[in-house]
Amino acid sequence: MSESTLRIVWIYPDLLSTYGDRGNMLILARRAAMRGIPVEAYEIRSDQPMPSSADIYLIGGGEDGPQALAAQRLITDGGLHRAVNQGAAVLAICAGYQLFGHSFFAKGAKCSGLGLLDLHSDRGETRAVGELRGDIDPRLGLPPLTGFENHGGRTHLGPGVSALARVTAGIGNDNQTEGAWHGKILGTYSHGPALARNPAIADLLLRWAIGADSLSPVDDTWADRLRGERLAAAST
């Protein structure tokens, strides 16, 4: 493997895929190879060691009882933890989003998650599902974000982590912010799968992972014509 291959890990599909999650995987390969940007993905399941050398880690959402089993897995395993050590980019979608705080609840138990994230999230009064919109950190200097969303927590993030937006439709964290950010990690309720809707997402986790301020345009037509579909679909 050439030390200029781009190395995608997801993590634990066999626990955690919802909404089309593996769909983040296949639409990071295509924006890099679009490029010219050589690729290599994986797909670690939970009985597998957990590489550190990758350059980018998805996570994806799924029921309790996986979230809780993938959480322990990965506290073991330590791979995930050296990886992010290492300057690794990582987006978490949904339960492996809340996973990444120091807390989490999973079938009316108090979980530890990997706390890779200051945030812990609890239970909400009521199930969050439906569109979701956000005005994402101007920092990141992204376009909004949009995504579907259903899950029954509610995520309160400490001093150590900003949100990565602010909610204009649904629900998201607290009604208030979505999902969080820190060094390059990336953590958002968003299904979709989240990078189908948010390519410019994609290509902030590429830039990040090979250390590049910018990238060449790519037609982004398709892409363009589905965001302004949801986007108009969450302001209605």
The other form holds:
Amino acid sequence: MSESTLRIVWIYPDLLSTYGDRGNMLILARRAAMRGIPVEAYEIRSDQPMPSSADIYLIGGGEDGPQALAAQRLITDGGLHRAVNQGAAVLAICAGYQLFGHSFFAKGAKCSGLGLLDLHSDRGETRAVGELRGDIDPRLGLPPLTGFENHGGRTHLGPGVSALARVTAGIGNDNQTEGAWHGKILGTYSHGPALARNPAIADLLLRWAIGADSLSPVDDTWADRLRGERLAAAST
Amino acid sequence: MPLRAKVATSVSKTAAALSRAAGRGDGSVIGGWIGLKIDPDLLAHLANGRAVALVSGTNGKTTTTRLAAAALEVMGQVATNSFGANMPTGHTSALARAGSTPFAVLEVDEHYLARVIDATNPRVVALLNLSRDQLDRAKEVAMMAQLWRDALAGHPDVRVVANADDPMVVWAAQGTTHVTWFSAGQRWHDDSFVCPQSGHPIERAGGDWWCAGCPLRRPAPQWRVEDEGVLDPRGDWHLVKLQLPGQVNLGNAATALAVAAEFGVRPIEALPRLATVASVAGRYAQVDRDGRNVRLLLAKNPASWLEAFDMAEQAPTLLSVNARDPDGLDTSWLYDVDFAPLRDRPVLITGDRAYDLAVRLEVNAVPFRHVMSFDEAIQAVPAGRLEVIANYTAFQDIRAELDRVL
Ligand SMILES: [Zn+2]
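Having looked at the form predicted on its own, could you now put up the form predicted together with the partner chain?
What follows is the entire complex, opening with the chain shown before.
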């Protein structure tokens, strides 16, 4: 691995990969390659040690059992904590987002999370399923969030994190806010291949990882059409 | 048959006929539903006296049911739910409509297998595969395997024909007394990384697989696909000539032969029957239009998209994706499918969710052209074969469009 290569790790696809989560890794790798940035992508299974030297970490959604198991293994392993302390960028989705907080509920039991985001999650009265839309924190300078959510959790933010977005359609964390960010960690309930509909978030992660203020533009004609369609669909 | 069941049967037939006359599909669901309202045991009464085979699994069950029914016709008349109405209402309606037959082959939705085993007391149950299907509604794969395992545990006399290549199926069938294993190859592994017995990783090499942490491993299959044919339990190889395309249907044929063998039908008798099946509920149907030969392939979930790519010829290909209720509202699964096999042919896209597909194909480096309608697709390709691969409601839309024209 040379220093000029962007290293992307997909955390535990054997446990947390329910809804096309692979898409986020493919999209990041492609958008980096289009800018001439060499990429190495690693899928780290739950029986392997978690490297701490990668630039971007991705963690996806999953069922309760695998979620609890993944949290335990990541706490025991410690590699992800070291990576975050060294400034790695993270995109955490659904179950993966919840386990970045202090605690979450899986199979009716309260489980310890990684404590890397100041938040905790519990169960909502209803399952949140459908189109999700929100206005992203203006400090991030990104266009509106669009996604599909499918989760039973509700997430409560502490003072140590900011909401990723203010909800304009769907549920997100609690009907008001959606997702969280702190440092270079982003969490969201926009599940599965969230970056397909939000290429600007993909570019934000790339900019964080390589320490660049901007990236050369790429042709996002189809992604823009998809965004337009889904943002409109969320209002109906 | 008790009087009450007889009344229910006749009402069920009438309702189905009325529903058909009113132009509401083939009437199998509504007919069966009314029949079951009158007599909840109607399915059991209708199945009584027939030798029944049930076929279940995430993919291939409609085709395998059709092939197994064709094979069993060697022995006599066969009742079957050939329109894919695969829940108890559909079974009730199919049996009522068929009148008395010595045999029945029924496709069963995997969620309903336990109920239908209880009701029909089958001689044979064929278990094809388990993979993710419409995730925002269905139960997870391991839970389904557990349901099957429990269902079979209560019926030790049932003969099971099961897929040796799918760890989930093997685990579900393992506890039963009479199992015949078949091997048809499995392209999709993403739902069986983890052992359902012990939670350890499943290791794979060549066609073999085994659990890294417990004794669960691939059993030796008695029926195997080999080259363009099927190897039977005696070691005799039979050339299989089908009108249905692809390696997947060769596997479905092997399964059908194994099912038929449980009723005493020999492969040599069954094979000419299998060769007569040209399309299954519109799938694989070929339609000529404006000099184009259009072939329809249904792909409902990631595993069946991979199978469709295998079946399709290297010809212009139209992909159509919707996300209406029957399809599941979520298109995330597009990223569970590798579309790379399509890089060597012209690709057109359409459907309600064509933009999702467009972004996916870009990420996959598959060039494509977006068309607004099926008709535009026809005009966009040269004379010759056009392969159409569509998910559930997109498939129905295209079938309806072809029917209108013809
Ligand atoms: Zn095991």
